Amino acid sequence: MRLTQIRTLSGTIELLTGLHIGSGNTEMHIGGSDSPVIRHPHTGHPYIPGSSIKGKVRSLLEWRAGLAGVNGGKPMSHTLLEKAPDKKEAKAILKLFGISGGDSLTEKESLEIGPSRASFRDCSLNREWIDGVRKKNLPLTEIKMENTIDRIRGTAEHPRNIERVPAGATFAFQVSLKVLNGETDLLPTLLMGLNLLQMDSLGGSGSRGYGKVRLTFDDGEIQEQFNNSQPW
């Protein structure tokens, strides 16, 4: 097994609706949000963790391949490969995103699957968008109120506020793809997964309209392959 190339796919993620990726910080601050977004610790700017994109893309690919129920809702495991509806498709997902920590592979299996090929970078806000927002004295995030409707009384209850990065924000996107032994079959799967992400949503509360995104790639050839990578 030999590393023959590392391809870098770069581009832009544009938010078509507000995005919420939580920081996990449950501490309440005066005037703060009940549910803040994750921010860079030094700049204070919101960003998209690469792990959020990787997890969502893998999940969508596993749903499409019929693998979501094979491992009880957990990421696909190599030990359950025999139960996969399409073993070739399942192997491609394992090659892209890696095996689970509980998998114990023989030497032959390890050589076949190899290391995780895809590496998703954290996505920073584009400087041009930040500068444009600053010039207008606008904030980098918005606060959206949410509540629960009492079905009997028809009244709103349990109000809470959610911090989001607003629609229109743009992030620099990058993912690298290791190519081993000249393999060419993983890029189409990766692009299909990114297409599924664009069709679905990123971050929390996607069923309530959050996290609709549009991806554009710097490389025209990659953009064309992405546009043609329709999952169905």
Contents of the next structure:
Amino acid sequence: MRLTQIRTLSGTIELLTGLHIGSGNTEMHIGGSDSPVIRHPHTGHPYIPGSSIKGKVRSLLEWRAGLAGVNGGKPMSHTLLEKAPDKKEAKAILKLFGISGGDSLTEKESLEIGPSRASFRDCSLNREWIDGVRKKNLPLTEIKMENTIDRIRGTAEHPRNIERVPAGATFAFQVSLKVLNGETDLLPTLLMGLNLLQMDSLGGSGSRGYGKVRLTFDDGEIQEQFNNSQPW
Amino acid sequence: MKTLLVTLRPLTAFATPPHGDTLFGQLCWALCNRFGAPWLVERLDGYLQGKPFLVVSDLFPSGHWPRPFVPPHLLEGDLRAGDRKKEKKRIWFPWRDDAGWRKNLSSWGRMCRDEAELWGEERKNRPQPHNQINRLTGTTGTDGFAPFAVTQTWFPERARLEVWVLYDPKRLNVAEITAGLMDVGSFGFGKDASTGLGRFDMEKTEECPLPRQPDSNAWLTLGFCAPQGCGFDGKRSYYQPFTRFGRHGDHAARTGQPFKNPILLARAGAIWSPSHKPLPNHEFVGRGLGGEEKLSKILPATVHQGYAPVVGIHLPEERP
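Please supply the corresponding structure for the form predicted together with its partner chain (the preceding block corresponds to the form predicted alone).
Every component of the complex follows; first up is the chain already shown.
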């Protein structure tokens, strides 16, 4: 097993609807949002953590491969590989995204799966978009008010405000992919996962329309492969 | 040994502190993946006998070394009245200031700077919350660690880091070192690399011999090292101990026993005085650790970098 290349896929994530990736409320600000988005500690700009994209893409690929229920809703584990409907597809997911340190693999099994091939970088806001927003004297995020309507009385309850990065924002996106000699190309699986992400949503409240995104790649060939990598 | 000084630009946050011994381990895996296990095994020949093929320093702010761990009275300026807390943050000594570093150790304290002086702002440690969404319920679940936080270190945009790489030109060349560093940087260093942490770019490499003060009689270490059994004079050596609970990397991390046996090291910035004078012309001190299951039963041949690059300095005699 030899590393022959580290491919870098770069491009842009454009928000089609508001995006909320929470910061976990580690800080409270007077007059601040109940549910703030995660921000870069130095610049204060919102960003998309690589872990959010990786987790969502893995989850969607596992759903597509029929693996979502195999581990009781948890990420697919190597120890449950026998239960996978399509072992080859399951292995490709494990190779791309890695396996838990809790899986006690023999040296042979560990060498067969190898290291996690994909690394998802945090996505920072594009400078042009920030400059455009600043020129209009607008903030980088929006506050969306939400409430629950009582079914009988028709009145609003539990008002809350959610901070979102607004539709139209663009982020720089980058994934590194380790290519090892003599193994099946894992790029089609990765691109299919990213296509699924485009069909589904990123971040919180996806079922309420948040987090719809469009991906475009800098490399024309990758873009074409991405357009053709339809999951069904 | 030859010395390469590499300047790196951090591109993302780091979850693992960039220490020399950790970087050495990651470089070994990167080189093993790129050139094959037999290639690495060949280069590791003699590692435990004081003949390393590669010694890597910690990552320091560009143009700086760590302030030596010596008693405050040896570093004049350390005890300036008033702002003690501010003074304690001044942990970086500017070695590129040629006139400065040749001066007596006693004047180093006044020359040390903090990160805000170097980069405009300090690196920030921040816990990033994570959770695992149950595929079936769409919720974060109630397991003991859901959600959980991982502390990340964020460097300011202006930050540039330097690493000193000592290498044996008969066993390793600059192209191989830069290939290894590029692989680590483009995929990520340390914990959570697959979610984007620990990425860096290589900005510059230069052949740069390690400097040495006139009348040197002690060494300042630029990385974690294992000084045990190296024959240092305990009365004229100063250090801060550190217990490394190391972990295997790459495929060995998934064998169910990822932890190595703990080892006792001394942090970078330690001062070691040899028992015998004059000071030998060494470029590194310490020992190679491991082998024969000493560090790991899963990978019996596992080694750990207990070597550190050193700078020769003049340590004044203590007043009786």
